[in-house]
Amino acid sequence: MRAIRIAAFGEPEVMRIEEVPDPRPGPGQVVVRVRAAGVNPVETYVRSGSYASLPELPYTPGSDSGGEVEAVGAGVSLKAGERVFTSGSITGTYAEKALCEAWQVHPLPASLGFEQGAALGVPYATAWRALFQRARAMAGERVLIHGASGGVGIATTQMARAAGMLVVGTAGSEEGRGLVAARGAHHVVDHSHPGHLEQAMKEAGGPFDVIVEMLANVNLGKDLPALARGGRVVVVGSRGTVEINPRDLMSREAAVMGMVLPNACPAERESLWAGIGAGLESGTLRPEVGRTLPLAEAPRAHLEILSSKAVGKLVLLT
């Protein structure tokens, strides 16, 4: 089978797509036969070096994917040729086939394509995780979503809405800005315009209870002076260091907290996907794909990934 193979940490086109063996699977995992794979900005740390934790090289990218039972080891109820979503992989989904744990492996709605089923795992594993199981999120409350209109901003806007917050989204472009009011923003706010933090106050009627932050290192000292009291951030993400003033935590007594998927314990993981299961079964959710790509036009993918425009979710197709 064809995968993007990766051999040392560098720039994009350390990305190469090579021929290597069929996946099997053993007792508990799932041959999935990836017809979709979706692509995260944390993949593009990892490739680079810069993350925390690290895989062994060689290795192919990538957790997200829609496609087909292909086969399954002992203990596994899911049958070949159901359709499936992973939320996780042992050998990465930038791949024709891959092998995964039963548990990274769910039933794909049949109202969803392969390219939404690809669009699921990390962006709403982790904006449910970010919005109800740090932020603790309630009805009622103020949330603003920095850069609303990627693959993670959609989702916690749908969820946000759904559970009833008044939601105020930020995007860089006219089309992602219409895009997060299409799918469910109260107001949305350039955030390339100066003052985009105090329009959004005003929009919202006061200061914020929860703040979703996708790029810390721009936006975490601007935030907290946004935060109602008792105001929480939850970075989702971050490229570099940022300066804050602790005073403004201290006056609010509010609160900054980080998130990372793979912390969630098991219930938490059996908990988002009940969640989200229902959104997606109720149409409350539905996953946004932006762009689609060649498998082998992974490095482009890794370069557009990062872009302040993007908007929905970049898959690419095998």
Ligand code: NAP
Given for the second form:
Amino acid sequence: MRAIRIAAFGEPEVMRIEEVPDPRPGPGQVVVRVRAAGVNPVETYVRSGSYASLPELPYTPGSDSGGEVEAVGAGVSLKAGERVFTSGSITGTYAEKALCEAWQVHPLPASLGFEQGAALGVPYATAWRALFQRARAMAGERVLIHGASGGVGIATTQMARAAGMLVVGTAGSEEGRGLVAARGAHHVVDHSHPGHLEQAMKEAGGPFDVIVEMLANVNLGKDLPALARGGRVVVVGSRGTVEINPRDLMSREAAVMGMVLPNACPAERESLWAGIGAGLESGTLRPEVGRTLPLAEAPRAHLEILSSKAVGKLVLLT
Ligand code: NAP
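Given the form predicted on its own above, what does the protein look like in the form predicted together with the named molecule?
Once more the chain from above appears, this time first in line as the rest of the complex follows.
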């Protein structure tokens, strides 16, 4: 089978497409025939060698995919040919086939295509954990999704809207803002505009109970004065350092909390996939694929995900 292989950390060009042996499932494992693989920003940090935890070389990147079950090991109830999506993989999903643990493989609803399946894993699980497991956001609360046009942002927007929150989303392009509004935000503002937080509070009718933050190194200092009393900021993404005024937290008795998806324990993981499964079934959650590229163009995908304006999810087709 063909797979993207990385033999040394570095620039996107270290990703090469190669012929590698097909994976075989052991007990409790599944081989998925990958039709589409989701590209997440974390895969660029790992590829560059700058991320805190790094895989052994050589490796194939990717955890998210949409495809079909090709083969299963002992003790697995999934059947060959079943349509599935993955939220994790042992061998990596930037490949025609991916070996996964059975718990990383979920049924793909008939209403969703493989590309949409590839847009579910990291973005939807992250959005659920940020909004419900970390911020404990509740119906009736005002929520700002600071960076709503990308994979995690669209997912968070749909979840917050479906759960009865007042949702303000931000995006840096007109196309992105249109998408965020279409996917459920009550109001949308431009995060490249200097006064956008004041505008966001004005649109929402007051300060925010919850801010889901995709670029904390740029925004965190300004987020804090936009919080209501008892407000919470969940830091989902950050690409550097930032200065804050702790007094902005004191008077509001507000909190800043971090999150990384791998910290979800098995019970939390099961809970979040149950919630996401229900949303997919009812149609309140519907992944948005913005761009697709062939598998061999993984290097271009890594450049684009960091440099282009987001309009939903970037997906590789195998
Ligand atoms: P993505 O699809 O590339 O989207 C990036 C988002 O950030 C877009 O909505 C983009 O908006 C927005 N953005 C750009 N400049 C911004 C600014 N000044 N203020 C606010 N938002 C801004 O990436 P993603 O998959 O949604 O991930 C978002 C971030 O979360 C990334 O940094 C990623 O590494 C991180 N993440 C963390 C976890 C975790 O476990 N903690 C899990 C998944 C992702 P425009 O393009 O419209 O400007």
